[in-house]
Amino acid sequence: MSVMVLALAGGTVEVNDEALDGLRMSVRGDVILPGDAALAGVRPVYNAMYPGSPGLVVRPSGTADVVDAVNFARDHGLVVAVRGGGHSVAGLSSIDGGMLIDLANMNGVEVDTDAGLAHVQGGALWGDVDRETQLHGLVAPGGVVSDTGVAGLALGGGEGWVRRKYGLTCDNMVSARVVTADGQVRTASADVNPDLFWAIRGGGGNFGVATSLTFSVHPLGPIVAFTGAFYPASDAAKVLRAYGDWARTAPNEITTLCGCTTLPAHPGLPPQIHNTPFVVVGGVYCGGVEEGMAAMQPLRQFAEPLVDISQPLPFGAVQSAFDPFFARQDLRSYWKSTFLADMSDGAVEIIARRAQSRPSDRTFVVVFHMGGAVNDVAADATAFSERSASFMVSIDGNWTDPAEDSNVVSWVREAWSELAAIGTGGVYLNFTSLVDEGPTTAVDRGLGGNLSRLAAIKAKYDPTNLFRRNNNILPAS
């Protein structure tokens, strides 16, 4: 039958039955419609607000498979959205009535130990590449949540567990092959397309279909120091102001977080803390485990713990330990983020303060110590530009009532507002929903000074805009 798919002119266009045997002839993966039985097994989402109902799916199973949904999207005039892991938490991966591309069954990992490099298809989740590059202790580094997508987050920067001392992920990026809009295949490398392989690192879904990506690895594990000292939220201050001293002088090798929330009682959690408000704060060493535990003693100290979960773990615990309080579809989220130069006075009491007075349960307000090897890269080396902050705020709004909607996002705004007064400027554009933003604010604000160059590689590689649902970097005219 044919199907009206969202059309790129606006309104719907319809896609006739020969058009669809056509692409079901072309593609070796799936060709999905809606009422059809597979659409059910269609990676989920993360984001419950954007569960997204598409007029027509394609689920790849290979690079030509892409090539073949992306060319039948631009021949037909079609909007189409990319799904690789699914958990933009602005719903830049959901598509109601357009196109779906579901890279779900691409989600290879394959760990050259002479060359140092792990090779990822485009679908694979961070879980994927953990289990591989742990088995020879080694690591790409990704982010906090092991069922986060790897393409989604490397393309927008990526900061996880081992930040400061490797840097981001999309530093560690060091080739990607890209279908653009025009369904040519392209290398991104240093040596091959070098503007596409600067712009994609950072500048998001913008230039095209990333259907694998090489990554540099680094010794870490299998076992690690790792740091979960839980303190009580009426301590948020004190623990928040004792973070931010010792973090001025923390060697590159620990990465750490420090965030206030309450999580239900779960069996991976220790009983002290079920539905109790704590301030968290975890970190990591990269290196001997002993000698890590010791450097990270400090941590455990900043104030009277309700439990202390401190020890080696494998990595691959760590990474995975959010998992089950970030399930997909388990949670509605509206987030917003914003860089510090430091954790001044004024920024410990709008903190504590928020996160004392948070509007849900499982709202998160959590604080990423930056620096190392983040901030040794140029501003301009990578499209992502902010490499001065010592600290990134992200205000988590998380919830499950949908008639709680107006009043959470409400309140992250206006604590987010609070924080963007007195930092840097910038905002991470992985932890940003958008749903109050115009088209360009929350993308000038994330890519600072490198969005015109990224405007003028937008018109080179998208010049009609086929790839907009993403951070939306309009092509230079």
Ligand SMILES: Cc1cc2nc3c(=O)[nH]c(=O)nc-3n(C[C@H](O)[C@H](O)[C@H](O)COP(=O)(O)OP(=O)(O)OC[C@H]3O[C@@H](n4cnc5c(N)ncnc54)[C@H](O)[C@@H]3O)c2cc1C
Given for the second form:
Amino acid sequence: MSVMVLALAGGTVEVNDEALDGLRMSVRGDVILPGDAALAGVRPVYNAMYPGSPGLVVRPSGTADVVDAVNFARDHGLVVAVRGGGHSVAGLSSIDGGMLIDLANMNGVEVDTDAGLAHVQGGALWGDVDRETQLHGLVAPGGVVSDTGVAGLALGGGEGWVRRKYGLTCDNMVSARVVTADGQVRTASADVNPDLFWAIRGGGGNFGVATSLTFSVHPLGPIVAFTGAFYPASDAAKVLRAYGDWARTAPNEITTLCGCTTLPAHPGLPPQIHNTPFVVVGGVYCGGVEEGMAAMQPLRQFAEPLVDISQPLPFGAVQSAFDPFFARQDLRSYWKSTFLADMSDGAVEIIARRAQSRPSDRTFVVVFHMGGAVNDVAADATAFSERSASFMVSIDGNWTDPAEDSNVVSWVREAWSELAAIGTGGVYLNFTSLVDEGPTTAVDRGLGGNLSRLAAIKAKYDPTNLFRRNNNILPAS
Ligand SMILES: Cc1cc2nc3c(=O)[nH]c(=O)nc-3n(C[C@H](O)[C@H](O)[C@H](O)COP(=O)(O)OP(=O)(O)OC[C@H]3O[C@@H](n4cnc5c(N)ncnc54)[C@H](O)[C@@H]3O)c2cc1C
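The structure above corresponds to the form predicted alone; please provide the structure of the form predicted together with the named molecule.
First the chain shown before, then all remaining chains and molecules of the complex.
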């Protein structure tokens, strides 16, 4: 049976039987067509706004399959999407009618304790990494939800629970293997293809399919000092002001966030906050447990808490604490982010007001404390260019009813506009939905002064822009 697949040139192109048979014969993993029962096994994406309906799926078992899939897409002129963990809020790993490379089966993780490295395949989730690294009391800096994919997060930056001590995820990448648009398997490291290595640390999936990524690992866990102080949402301004003051002199060992939302009754949450709007100050200490609990004590005294669950916890439990509230295909999501130089009075006023007028219960307004090791890296040392901010604010519109789409999206856009007006000008592309503006505008903001260098590297490795389902960088002409 032949299939019609979205074409790079516009419209669709017929992929005939013979071509599909050839692909099936070479690929060791799966080749899946619309209507095949195996389609149900393709990794679902997070955002319910973009379930996707691909015209052709290849689910590689390894790098050789990725090479075949990339060659096939290029030779047939197909629009191709690459899915790592599937957590793209903007729906960039979803596709309707095009070809999907679903890396879900490439989720191996190998920790080399002698070298202090974790080798991670391109379809692994952070939970896969945490499981293997924590066996050795080690951590590879990731995100704050264990169901998020490693590759998309790392290629776009990566802000997790240890960033102020160890930097962004991309700062801990020491090499990667990338299948570029010409079907070549390239190493990217400080010594081999250094331009490609520079570009994939912040430039996203623009340069090819990362089949494996190698990260530095650091000692932490299995038990870590954890702070989880939940304050009433009505105290948002007070808490944010105290948080901003505290953050000015906070040690790099402490990484925190301060977020406002409402969560449903759930056995993983204390009953005091079930269906109750709250501001949570969450923190992890990179160091001794007792020392960490003491150092984070001030975070628990910003106001009278509704409940305080601060305690030593397994790092794996901290990593997966948010997971139940971000199940795949549960929520519709529209997120926007901005960076702030400081927690000014103006910022406190906007964030607190917006935190209390969220358009849906599940909408989050979250402040990430940046600085520390993140800002020790020069703005042009990696493609990730925002290295000056003290905070990142993410306005995460989450809801379930499609009838609410325009209401929540408009609210997030308005809140973001207010905050961006006092921000550094940058955005975090991994926390950026693209529905409302040309992707180029967001990519300009996200990559800042590094964009023209990235466009030249894009022209070298992907001159026809085969990889365009991403925060797309147009090849320099
Ligand atoms: C619930 C939730 C929590 C989050 N928490 C955090 C957080 O704590 N910190 C943080 O920094 N970010 C966080 N994010 C944002 C996250 O970094 C991005 O959504 C990221 O893109 C997810 O990576 P993924 O592999 O799951 O994405 P996918 O949806 O699979 O892909 C996203 C983009 O990356 C590309 N891509 C994916 N894999 C590869 C690959 N192997 N090779 C080349 N390109 C690839 C895709 O083509 C696409 O353009 C969160 C997102 C969600 C939904």
